[in-house]
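What follows is one chain in structure tokens, specifically the form predicted on its own.
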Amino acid sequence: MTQKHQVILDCDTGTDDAVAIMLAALHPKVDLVGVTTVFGNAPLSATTINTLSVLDLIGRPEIPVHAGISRPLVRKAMPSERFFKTDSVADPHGTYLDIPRTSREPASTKAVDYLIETYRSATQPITLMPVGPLTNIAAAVALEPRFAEWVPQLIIMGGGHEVPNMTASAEFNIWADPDAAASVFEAGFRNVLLVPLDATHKALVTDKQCAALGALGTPAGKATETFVTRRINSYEAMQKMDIPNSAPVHDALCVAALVEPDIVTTKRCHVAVETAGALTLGRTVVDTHQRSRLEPNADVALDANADRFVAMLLEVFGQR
């Protein structure tokens, strides 16, 4: 029997994080060891409740959830205030997900300690998959200099080479805490896969595919239809996609790429994060042509196979 991929997800659970959690928790080739939460799509209290609620929904409450950091590592606040709303078009994530809300508490409120101790004592490889702001990961690096050495694989959802979404230069996860992101890319993690918007916008999920997911009749299938439909409505209102009535499900593509690495097409590049420029704050500078002469520090996904991604969602979420 093939050994499962052990994974810890670090997330700021909104709609796409929720799909990623369900895919990791239900995929037969993945062992979701734990989940850590961070501020981002919503305040930390809400991202933690959302995470617990998703695990409850799919019958996986035994997976531990550890709440993490509630604000950027260095800055007093995010670069610009983000207001969390419940209107699904004004805010594609909302503060809370449209599923029954848990009454459970997280296993701890010390996510960074959990990460450090888990990797310190790990006897098998555990992929670390941050799909929100990189604050928890940067804090672990700062507190334990060996942390980057202990992590065998880091899969990051964030950034954009040609495709931003928060400003003309930056993607939200990196923009939310650019200092943390910069320190992570400088930390010396030996095996980094960056899945930016360039790839996730090539793996769009359409409204018809949403309906097919909902028709599976499983909790995960029906929830994914709800979440992705919400995303489609938002993108239709604010940012047209190349395919009408479709939306990216950014974070879930990271899980898919772990299980099937060639579901994304990558290029080895040096990645740095802009932490100072007024117009470029939070930009991931992906050196696709090696103009900096700096050693590449990440495999960067620049394309993705949408058909295989959706097929995986249908297969995994159809299981009963």
Second form
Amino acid sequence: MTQKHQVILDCDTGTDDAVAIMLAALHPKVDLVGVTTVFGNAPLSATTINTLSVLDLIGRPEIPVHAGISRPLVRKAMPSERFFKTDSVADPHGTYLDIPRTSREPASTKAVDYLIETYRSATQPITLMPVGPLTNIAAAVALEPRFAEWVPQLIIMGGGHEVPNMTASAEFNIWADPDAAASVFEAGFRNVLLVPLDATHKALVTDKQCAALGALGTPAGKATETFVTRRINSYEAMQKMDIPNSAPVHDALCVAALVEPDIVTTKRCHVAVETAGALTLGRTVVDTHQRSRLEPNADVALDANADRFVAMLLEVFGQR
Ligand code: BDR
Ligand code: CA
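Having seen the form predicted on its own, can you show the form predicted together with beta-D-ribofuranose?
Entire complex below, previous chain first.
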């Protein structure tokens, strides 16, 4: 058997991160080495609990979880608050996932130390996959100047060229800590795949596909139905997608693209992040037409194959 893809996920675990964790933990061609957490979809304490709970649910509690940074690197807080609304009285902002809550604690080593030490001593390539604000990654770069050189592949969910979601200019993960994101794109990582909203909004999962995932009867299939249904309901209420009753599952597309790179269509571009400007704060400036004359620093996914993405979810979550 060919060697598995080793990966560390850096997550702000809400619903789509949860599907990414399950896909990475259960895919036969992936070895999920560890998970680090960051603030984002919810406060750090909740994203960490959600991460541990997901691993409990699918029977992978041995995968280490390291808690990371709880606020943006330079700013005191995100540019503005992010609130979700749910009809749950106990959890009105939808902070926690609808699965049994863990009683476990994260590992004692903090995320940034774990990342630096793991890459310092790695004997095999480990892909680093940040799918939340880039705060932990920027901190690792700041603390250890060789960090970017040690990481063989960086797959980031974030940004949008034509598609924003947080403001008219920006996508959430980049907007939440634009200074961190800017420093990551400037850090000299040699092999960067950026999976922005342009691609994730092409890989929509419909309510019928959700039901098929649930019908698999496995913990991962049933949880994915629950999580993606929650996503579809909120997209239906706030931001209709091209396909009715569907939603993107952003972070999981990164895992799919690791295993099957041609599931996304990419263009090599220079990417920079706007850290000022009331209207454009957090915008990923993707130089699709080489106007900056700057050396490209990322492969940017601008399209994705939804059928293959859903087929992968069904196949992997059907197994256990
Ligand atoms: C990204 O922001 C987070 O809320 C999601 O988990 C995803 O990583 C989408 O903009
Ligand atoms: Ca995320």
